[in-house]
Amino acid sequence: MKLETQWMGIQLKNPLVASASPLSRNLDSMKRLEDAGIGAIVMYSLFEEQITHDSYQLDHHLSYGSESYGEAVSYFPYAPGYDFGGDAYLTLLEAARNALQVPILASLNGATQGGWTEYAREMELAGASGLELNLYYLAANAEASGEEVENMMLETVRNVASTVSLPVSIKIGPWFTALPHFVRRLVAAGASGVTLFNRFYQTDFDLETLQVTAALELSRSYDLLLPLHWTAILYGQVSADIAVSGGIHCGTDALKAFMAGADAAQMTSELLVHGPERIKGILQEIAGWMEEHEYESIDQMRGSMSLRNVPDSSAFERTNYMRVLGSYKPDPTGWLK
């Protein structure tokens, strides 16, 4: 079976991609991913707030006491051992690029226009094969309109894409009024691909301590349904390559993503639970299904179940909403009669 494919012009030996996660926080884990057969690795996200905080801390220690007396300006603490967020990330990226053959993409979650472009340029110089811009933005301000939020995101993409020569994928959430139109605008701004979708981790309330707590749950195969639905709608309507993220746990999940129109299937939760070696099993599941159903390549099946290729496209549209609601059949022995 031919599992080779291209994603944003990047040649992959197979379309399984390790998404941004703790698995890419050290070189040994990334080597395990490569040895297990992963097609590409997206490094963990670098948050601009973290870099800014580290920068302020370093500046504080470098300048502390400098105005006490004249000679103090010549005193500096030993800096090479300081864990400076941006520098540590770039060092790991460069080391991975030199040690591994698999494509390595950098992931950036910026907060200011200047921060996005500065670190995108540094990531390119460090050897990244591509960039994934993690547009993790929650519009909690009632004064910010949807148009303003979208324009801010588009400006970010435009600035970064014009700064680097690397392919840029935009990882977004699903909450847009007209998602296909917005993705087209992302492409016009310079994006080569989109990643569907970013997971907004929810908060919970602790009723004993009256504290707001973070709730992090790993994905399940059921979570694939949302990105699968939108991938099938976007395929053929936008020129961006599509990566599905969230809910890829087995070969069946990945095959569904490809048939919807995805160029790459990103995964994390399954690898966190079972280790990078699980990749081999998933690839075997994909190849086995393809052999049984006489598919010769991933490209052959891509988009075969998309909106434009299925006989009844209503399953992706509003008409299916009423059909699904009306399909429920209660247990005749239950209370709902």
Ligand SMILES: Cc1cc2nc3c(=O)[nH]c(=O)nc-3n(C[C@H](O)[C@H](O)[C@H](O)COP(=O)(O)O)c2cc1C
Contents of the next structure:
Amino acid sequence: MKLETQWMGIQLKNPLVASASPLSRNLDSMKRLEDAGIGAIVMYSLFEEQITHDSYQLDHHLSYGSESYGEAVSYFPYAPGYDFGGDAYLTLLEAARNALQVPILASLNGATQGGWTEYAREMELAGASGLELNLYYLAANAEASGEEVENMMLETVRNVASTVSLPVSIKIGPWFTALPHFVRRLVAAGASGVTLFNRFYQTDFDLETLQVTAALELSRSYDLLLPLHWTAILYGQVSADIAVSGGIHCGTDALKAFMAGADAAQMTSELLVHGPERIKGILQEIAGWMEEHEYESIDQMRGSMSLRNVPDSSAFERTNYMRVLGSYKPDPTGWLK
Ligand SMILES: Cc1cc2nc3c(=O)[nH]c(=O)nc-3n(C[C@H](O)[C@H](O)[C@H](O)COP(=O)(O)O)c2cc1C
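For comparison with the form predicted alone, produce the structure of the form predicted in complex with this ligand.
So here's everything in the complex, that chain up top.
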């Protein structure tokens, strides 16, 4: 049984990938991921704001002297746990490259144009096997049309992809009016793959303090259904490799992702809760299922449940929506008859 595969041309011993998260915050946990059998690691993100801040800080330092420096650092909202600058990121990447065998991808996180994209080159020089560019962006300005926002993102992809000779996967959210068309435009801009999807961490309100709050909730297997649906639609329609990120917690979840058409199955929540060693169990679940169902390789099953390969393609389209709504059966003991 062959678990080896390729993702964007990167050779993987299996398609399980640790997604960008605190799992890669230090060499020790990256080593644990490798020892447990992970196929590749995407490091946590270096954010556009961090890079811009680093260079602002340097400029401020040089221009105005150290006494005014405190103000400059105080305005930047560092993501907790990610308060390392670009240099520390590159140092860790290089150390991991030297210490581990597993492919390591670096992650850049930003959407607007600017000098920060040049960090992609530094990441390549530090030994990354590939890049993930996370385009997390909320189009909250009513003046900007969808086309303008997409064009801005595409320009950023062009900047990053033309800076490196590494494969670049673009991590996006699910809210595009015409996702397959946008993914084709990402490929034309230089992307080798897409990572589906960014999680949108919504805000909530605390009615007592009248504060806007934000809580980070880990995923459940149910969250896989959205990327699964879109992977099945994209497979065969776009020349981008697909990594599913969101809701993969067990072997069955990963197998579903491959059957939809994914080249890689990324995981964070399951590994944060159960530790890197959980990978061993998931690999066993995948291998056990494949043996029982006589699959010889991951490549053999890839895309077998995609829109282009299922006998009833309406399952992914509008007809299914009508079917699902019509399938609701009221509880016979309830009020709705
Ligand atoms: C604590 C935490 C930190 C994360 N940091 C990043 C990050 O730096 N960059 C990124 O692209 N995604 C980040 N993510 C998102 C994960 O990579 C992943 O897309 C998300 O958790 C969904 O996958 P899961 O269902 O396997 O958890 C983070 C997620 C968590 C829970």
